[in-house]
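Here's a solo chain for you in structure tokens, the form predicted on its own.
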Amino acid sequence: MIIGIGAGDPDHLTFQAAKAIAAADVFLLVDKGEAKHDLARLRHDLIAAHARPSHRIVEVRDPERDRTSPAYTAAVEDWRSRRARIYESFITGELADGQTGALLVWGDPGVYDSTLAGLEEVDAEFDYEVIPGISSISALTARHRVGLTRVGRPVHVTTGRRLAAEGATADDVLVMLDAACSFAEAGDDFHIYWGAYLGTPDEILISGPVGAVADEIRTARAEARARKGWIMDTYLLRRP
């Protein structure tokens, strides 16, 4: 089972996800290293709270992704393939006949996550179910008390990398992860609803006209990343 566990708040776990955790025999936890130990801790806490007493946990280190390569797509595909080999080893080597394995996925497995794509590369016979979770998109709009959509208008969901290359191509643009703070180029026509570490005790929320809050977001983002060693942020750009 691929179980979406929400954006960071333990209360984001749905009843369906809690039941799925309780039904699993073995959990695969992909460790992203000491800098992101709090991501692993939430998974351990959720398993401890909801899993059956006889459960077992298999922990492996996440393969390093080449973040310096100019061939971004090729680097991501290589990293995804190495992850697929981890999934295959888990399925074929850690699960006995009749046992159910589970991966706990941050947010929603169907939104900006590589787990499902990695499973498609697994060379083994198996079946799996996907349990949806609360995504950072849902958490962002809820915390800022805004709707994602407006009547008769499209929403463009993209990444910071693509926003920098293409600019804002709609009146409503939802951006996932933006290390370069590309929102600053959107101009004063746009309002921004920005959030980082959504659903966690470290959550940061900033909103306002882009020109008025761009420097505040840059500063908050840089300070938070330096303090924690990592950052995950999401924002909505909206032309009033």
The other form holds:
Protein chains: 2
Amino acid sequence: MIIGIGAGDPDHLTFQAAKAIAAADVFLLVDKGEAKHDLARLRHDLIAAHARPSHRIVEVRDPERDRTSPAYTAAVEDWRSRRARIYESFITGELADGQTGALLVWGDPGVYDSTLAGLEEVDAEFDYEVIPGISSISALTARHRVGLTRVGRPVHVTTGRRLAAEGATADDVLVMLDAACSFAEAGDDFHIYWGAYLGTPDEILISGPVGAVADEIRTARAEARARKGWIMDTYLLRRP
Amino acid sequence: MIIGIGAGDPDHLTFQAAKAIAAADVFLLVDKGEAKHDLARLRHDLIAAHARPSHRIVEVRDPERDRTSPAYTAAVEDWRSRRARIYESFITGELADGQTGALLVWGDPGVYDSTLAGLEEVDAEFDYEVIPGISSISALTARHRVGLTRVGRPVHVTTGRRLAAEGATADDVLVMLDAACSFAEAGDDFHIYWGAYLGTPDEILISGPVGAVADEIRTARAEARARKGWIMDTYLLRRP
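Could you switch over to the form predicted together with a further copy of the same chain, since the one displayed so far is the form predicted on its own?
Let's see the whole complex now, leading with the same chain.
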């Protein structure tokens, strides 16, 4: 089972996800070098809180991804193949007949997460279920008390790289994975709703006209990242 | 509090939402003429399961929306103003000092839902919190076991009207509110992942190349709608 566990607040967990955790025999935790993350600890906490006493945890170190490569998609795909081998070993080596394995995924498994695509490359017989979770998109808009969508209008969900390359392609653009703070590219007529560490005690929320708050966001982001060693953030750009 | 309760499965409820329901004194249920819906009953069930014994429910009939008007946005905005008056009466008339009111919203309050926009028009002093929920987008992609997004690519979230007018504006388009089955507009090179009554016992899932399954979806949709009297569906279009 691929279980979405929400954006960072343990109470983002759904009853469906809690039941799925309770139904699993073995958990695969792939450590993306985030062992020191509060998020990694939270994953252990959720298993401790909801799993059956007889559960087992298998921890594996994630294959390194070549983050220096300019061929972003190719690098991700190569990394995903190696990830698929991990899933394969887990399924064929760690699960006895009739046993259920589980993978916990931050946010929603459908939103910029490579677990599902990795599973498709697994060369083994198995069936699986996907449990949806509260995405950082839902967490962001809820905390800012704004809609992701406006009446009858589209919203584009995209990455920081795309925003930097293409600019804002709609009046409402939700941006993820933006380490480069590309929001300034959108132009001053946009309003930004930015959030980091959503749903956690470290949560930071900043909103306002892009021109007015861009520096504040850059500073807050750099300080938080230096202090904690990692950051997860996302934002909505909206032309009023 | 505006509480997202998920797409139809009672187990889509998050712990955060369950706690919010338990913390509320009075619930406002706005009946959109869906009293006979299973969904409306589910709302009552969730309150019964999680609310404190002393809770109170206020039921109000939704103002009629002019569905014949070609000016879709204007009709929605007029309807939203009247909806704001309902919220205003609830806040000023039904909540004593220190009492907490709650509105339960299907799916996620940020996704094509007018509650938040309606609240902004309320002319009264009040504070509120928004609790994110599992959207029909997350439920759809989880049930089809596909990602909403592909590596490094955008997804456009839009309405059936827009799709009919503009065609597919990206290789990945998530369409909501499409009573006219406009997916055929996307063209035969798209794959469709369609779902109705997601997370409920009536759930229907159909996927395949648009050209191959369009008729099957139209037929299933018309039959289900006639049988149940209502339908809620959504789909992802993806160019392979």
